[in-house]
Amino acid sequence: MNVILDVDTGVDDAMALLLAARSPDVNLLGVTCVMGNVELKKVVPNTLKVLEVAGRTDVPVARGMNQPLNEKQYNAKGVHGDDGMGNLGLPPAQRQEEPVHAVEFLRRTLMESPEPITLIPLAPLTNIAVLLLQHPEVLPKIKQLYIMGGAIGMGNASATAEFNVRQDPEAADIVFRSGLPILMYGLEVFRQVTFTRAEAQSFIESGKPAAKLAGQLLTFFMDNFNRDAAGIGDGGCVASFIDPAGLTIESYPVRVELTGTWTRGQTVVDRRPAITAQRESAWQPPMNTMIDVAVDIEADRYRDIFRRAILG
């Protein structure tokens, strides 16, 4: 299956990484970066360290956009570690990344593939805004965007918004309406592809490398977050793309809030039963978008296969 990841690499997105780089299932033609997470300049070097553990030095990295459309960035460090990767020293990687704008790369990439594409972004969506903005031709050669953003009720980075939505709205709404196919794996799943303490440990001692620094990862989130289990995040985004049978889907309209002191990058997810939402339509109009939504998941089928991954 045929994919590129844009990813603000973090200890999650390096999760999803490790995943797509060593599943048999994934033909990774590349990776792109934005801001997110971190900084881009701690980002792209993040990517390709991570690519190098997983023993796949040959997919290319692109550098991307480093500022939201319209604001400026916040980043998770406090999450994710100084460097984004958990404070854990690892050594530089051995290449640099392309010299091509991401942007570039994937209308690139894109126009030159004889079948469409799936896009997994798993960081905000500046890239991909950007994309579908100054080159349109693309729409038809992208299969289907597997999103990691959103949430149906409580946020994280705010009371109603999920960080990468938060930290570009504006991409967001550009995305959300290009009409393209997505899938929203929002918050609602994200959170619940874990593994305990004992189960990091032993990956760490398994003597492989892509196993160990997953290891190191979840332990360092046990540590900053005081908990005895931690999840893969947007590794089980790229689970999923691999088993869709193991995600339950919804399909609702779905916008972007632009505005609001309190609700600014909340995906407003219109549950309502269609003829309800007609027939009250007053003070809403229509959101005109029609979006595949997780809304539960089996946790321990994405376990095997990001456990089955890294072992190898």
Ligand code: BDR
Contents of the next structure:
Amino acid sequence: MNVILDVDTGVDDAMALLLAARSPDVNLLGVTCVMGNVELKKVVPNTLKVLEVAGRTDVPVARGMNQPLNEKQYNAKGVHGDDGMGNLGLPPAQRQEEPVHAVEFLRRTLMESPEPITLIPLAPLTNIAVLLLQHPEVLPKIKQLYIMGGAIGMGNASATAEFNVRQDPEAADIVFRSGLPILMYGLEVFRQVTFTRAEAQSFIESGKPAAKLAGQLLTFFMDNFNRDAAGIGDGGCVASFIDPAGLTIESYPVRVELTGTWTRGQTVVDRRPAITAQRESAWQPPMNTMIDVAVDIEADRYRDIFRRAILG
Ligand code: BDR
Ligand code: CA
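Since the structure above is the form predicted on its own, I would like to see how the form predicted together with beta-D-ribofuranose (BDR) looks, so please show that one next.
Next comes the full complex, this chain leading.
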């Protein structure tokens, strides 16, 4: 399966990278970087380091947008640590990123591919929105946008908004209205694929570099949140892409709230029966989107996929 990951590495982006880089089912054509969990100047070296640990220095990495379209950059260092990678002090990577902007890398890779490619954005959607705005010719070349972002209910960045969408709501709005096939892997499923402290410790002691890094990152998350379990987050999104049968998916109109004081960045998922929406049409214009939303997940299935990839 040909894919490109778009990341803001990021503790859980690191886990997604380890999985995609080591899974025999994924042909990782490249990784594009965008600001998000930390500033772009940290995201790029973090991404290169993780791919080096995964033994995949062949995978091209490209530097993308370093600001949201129309929002202040807040980042999420309280969650991921000042360096974005749990302050583990990993050695610098031996190589540099590609000498091309991420948006151009995406355009070129898509246009040169004989087959449409799936993009897996695990970060604010700035790179993807700029790609769609500047290069609409790529639309037929995108097989699917398999997005970690949004929530049906409770948010994390705010009461109602998920971080990736809240950090760049205008970009998310452009992407959600693009008409492309979208899978929304939101917070309801994102939170569920977890490992315990004992499992993390067994990864650290495995003698495998990818597993050791995953174990250290999971342990950082547990310490940071004072818990005895932690999720692989974006890693679960990639696992579900590899094996979609463990997701329960329902299709709904979804729009991104751009203006609400308390709700900016919320993904408003219209779960009303179509007949109710029609009868109440005076209150809300048609959303004109139909998005596949992940509503439930077989977490154990994805724990296994992750475990096999990092230990294999
Ligand atoms: C998302 O935000 C980031 O902090 C994580 O890397 C993940 O992509 C979860 O809301
Ligand atoms: Ca992320």
